[in-house]
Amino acid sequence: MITEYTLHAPAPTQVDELGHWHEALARTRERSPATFERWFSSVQLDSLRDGVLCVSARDEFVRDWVKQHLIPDVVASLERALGRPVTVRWTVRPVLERPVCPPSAPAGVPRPAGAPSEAPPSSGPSSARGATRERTQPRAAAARELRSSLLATLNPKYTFANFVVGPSNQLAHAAANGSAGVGGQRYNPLFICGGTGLGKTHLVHAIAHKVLEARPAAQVVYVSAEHFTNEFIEALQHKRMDEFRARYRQECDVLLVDDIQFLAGREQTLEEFFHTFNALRDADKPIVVTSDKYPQQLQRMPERIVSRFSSGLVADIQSPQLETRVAIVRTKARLEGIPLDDEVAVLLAQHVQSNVRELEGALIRLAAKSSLLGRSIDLEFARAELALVAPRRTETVSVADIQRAVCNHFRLSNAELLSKDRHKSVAFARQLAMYLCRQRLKSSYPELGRAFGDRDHTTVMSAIRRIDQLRTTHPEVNEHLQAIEQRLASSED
């Protein structure tokens, strides 16, 4: 490989350590060859001796990314092999003499220490034919590695078969099936939005699995917004923009981007994403993005991008109802091989109401504790553990309670509050009620729209924004809110 001690006869212990280094690199590369080669082409091993690993990076950006995403796996492998802790020391060197994955190394395989550099170029017809093969083969190899990297990234359990469908996610599930070509109408783009842990990533992974199952040769690109940004910055740094654009525009058959809200404010990255989006949509290639906000709520996002997100289908996922949560618990228990009574499944679903991820986490904790104690997961055991870990918080205020308090405060009837009456006093009371429901209950915009006379979610968003603005300029708005809060507090007592 590459080490400062290549010119000297290394001590036996040093040879062993370097051997373990090569093994650790090989294990890390297996997880995602393309990612490994991309980043370790800008990293150099300086030395490894007595459990101290000294490495250099081309710049701070590469150092920080590799330090966070790749080096922990390398260090873990080294510590297992050496039987001792490994300390990593970083240096930034703009010029690397011996990168781990030199650009000339075939398929990104690390070159052994002392190995000769590239063979001198030959001339003649055979050389020309070889050059042609070299130009065509890397593209196919890159495609194979991208597919391997994608399969390593996707969660094998995140499939349509394992997704529990209920009223809270029915539209998003049907639209995702359409994007995967399973059936139903395909909307392009498909914008899936919802709170944390409600199943957005599950659906995106399910789309990728289904597309690859139906079309094994399809080039599916699944990235998080952060990863897209990192790839873009790296392409700029190393003058590989043609390669970056080819991957996302020409060679991509389906683009899946998770957590698009994290692109907000990144002007150069947004500009590149804008043109990528247009190229794929013009070619009628499916684009699916997820976000924790509706398109209109994405701050510091250019209007032209927001309008394109809204031009397809915006499908929201809401917190699942009790019946759906019970079905989710049962499905997760089946997938994990956890024996679970129906009574315990219902108890879990009643106890955890926030999101699917917390619900599944509670089940896994119960299973782990029962395994450690050698106890079955019966109702008594589940009650005791759930009370110990996270006592259930019951909501004592509902949308109807807030509507009632607002009506009492403004001397309105419930029918007036929910009517289409746009009189200034009625509209203001309605907006205050919507604002309080959003603040106290974290209800989704579509859910509030239905609760307030089947209004569109954009109407609810506009009402909440207006109250937010009025609170800073009109003190009487805060006084109204405080008075209503006091009514709600007294009703809770």
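Model, not experiment: these values are computed from the prediction. Positions refer to the first chain, counted from 1. Between two forms, the rigid core is the largest collection of C-alphas that superpose within 1.5 Å. Compared with the form predicted together with adenosine-5'-diphosphate (ADP):
In a rigid-core overlay of the protein, Pro72 has its C-alpha displaced by at least 2 Å between the two forms. With the core superposed, Arg404 shows a C-alpha displacement of at least 2 Å between the two forms.
Once both forms are fitted on their rigid core, the CA atom of Pro167 lies less than 2 Å apart between the two forms.
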Given for the second form:
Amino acid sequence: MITEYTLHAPAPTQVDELGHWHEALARTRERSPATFERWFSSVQLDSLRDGVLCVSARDEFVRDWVKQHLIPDVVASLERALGRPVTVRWTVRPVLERPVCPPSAPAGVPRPAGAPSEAPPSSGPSSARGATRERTQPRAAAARELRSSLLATLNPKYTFANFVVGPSNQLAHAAANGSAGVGGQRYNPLFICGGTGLGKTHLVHAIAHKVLEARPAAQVVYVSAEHFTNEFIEALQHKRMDEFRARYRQECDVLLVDDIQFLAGREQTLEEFFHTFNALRDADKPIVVTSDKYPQQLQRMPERIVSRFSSGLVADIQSPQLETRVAIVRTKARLEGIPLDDEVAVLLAQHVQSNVRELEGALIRLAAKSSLLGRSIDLEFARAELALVAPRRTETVSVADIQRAVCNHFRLSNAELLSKDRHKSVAFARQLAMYLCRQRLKSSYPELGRAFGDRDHTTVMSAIRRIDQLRTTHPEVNEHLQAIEQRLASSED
Ligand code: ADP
Ligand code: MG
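Next, report the structure of the form predicted together with adenosine-5'-diphosphate (ADP); the form predicted alone has already been given.
Every chain and every other molecule in the complex is listed next, the one we just looked at coming first.
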């Protein structure tokens, strides 16, 4: 079942693919060697053929982590080199014959039997260090190690300078700047929320870079909620809670926690996080948390934590408007050294509306294909390529899907939504639905009028104008929109 490139003489195209795989790995390793080696000691290449990459992970935890944090980078490099999309297929197998990085001694925090997820650490300090070493390590050396591990984790490109500001992310950007101590008011905590791929991680990395630049001695702790959980479990198992608490409470000057929604329902970790949070806030140390939902929408999160999240500033990030998307494409092209005409940047931004990560992916694919074919990225080429990858959202979501999501969100029946009922709450739901249809599907006003109980196109126009206005004056309207978008996204998958 497993294709052994190392055992059989591979065909020339496979040699190419394999070569590109190694190059892609090397690039990813360069960015953060320690993280790379730890995780890839639990991953192996099974085969790479015709753009299908088969890899195995030692367990589900490693698979999920590598899938989320390391493989996207490798795949992006591979796609660029191969000039074609690459599909990844994962297998879980407890015994790996040929891990990408043979396990070496220092990586070895021993895996205690039955430990749920003692996969190697990543974003953040700590368990990379062996237990004994950690206990005897002088404080200054420990601080140095934390700093270098933090730098290895941070994406050097995720800076404020590389972040494009527009109406959709203005507040989050200004507040993040404030938290980094570079002008603006500091709110504590700062809660940044928004859908996937809209720049939350970019902003928290930017805060870390900025703080380290301004105050090199500051202890910045950047950690994903997932990693916080794993470290906590490990500390419990190894009876190292004192060290864990010292690191997150006494020794931490700025705490940045990414993807807090991961803690939902994890009672013991939430309890620990609650005390960490209180200790830092009492000491007036900045805390920044990101989440894919607003605090009130976080399920299985104790009320006392939700209310603390809401007690500072909740700054949301919405999908960027066209102008911002164009500016982002230009910025990314400049950073990646991709020559791009303005008209192509606009075309890309018009084509990919869902999130910035997908926009970036489309740009990279275009660049890869053009370099492979030796063609410049002109409008004609871009049009042809983009036509091949029609955007998933507009293709799969229909007016009926949006109406259904809105009805579910407001607990209305479809008949009510389409009725002549002018009751405020029903009318509001209807206007939101029209607004979303217009935004997502670009349907014409008369078309929408017909789809919404045979209404006049002027009714649709004024509904959309009203929601546009409300979005700037009433933040809860954005919350509704985001919640409905999430429903749509989950039913699309
Ligand atoms: P999230 O954490 O919200 O899922 P990320 O921070 O990982 O999203 O962003 C996804 C990609 O989009 C990253 O490469 C990031 O640099 C880019 N990105 C998002 N928003 C912006 C922006 N406003 N300006 C520049 N790049 C952005
Ligand atoms: Mg993120």
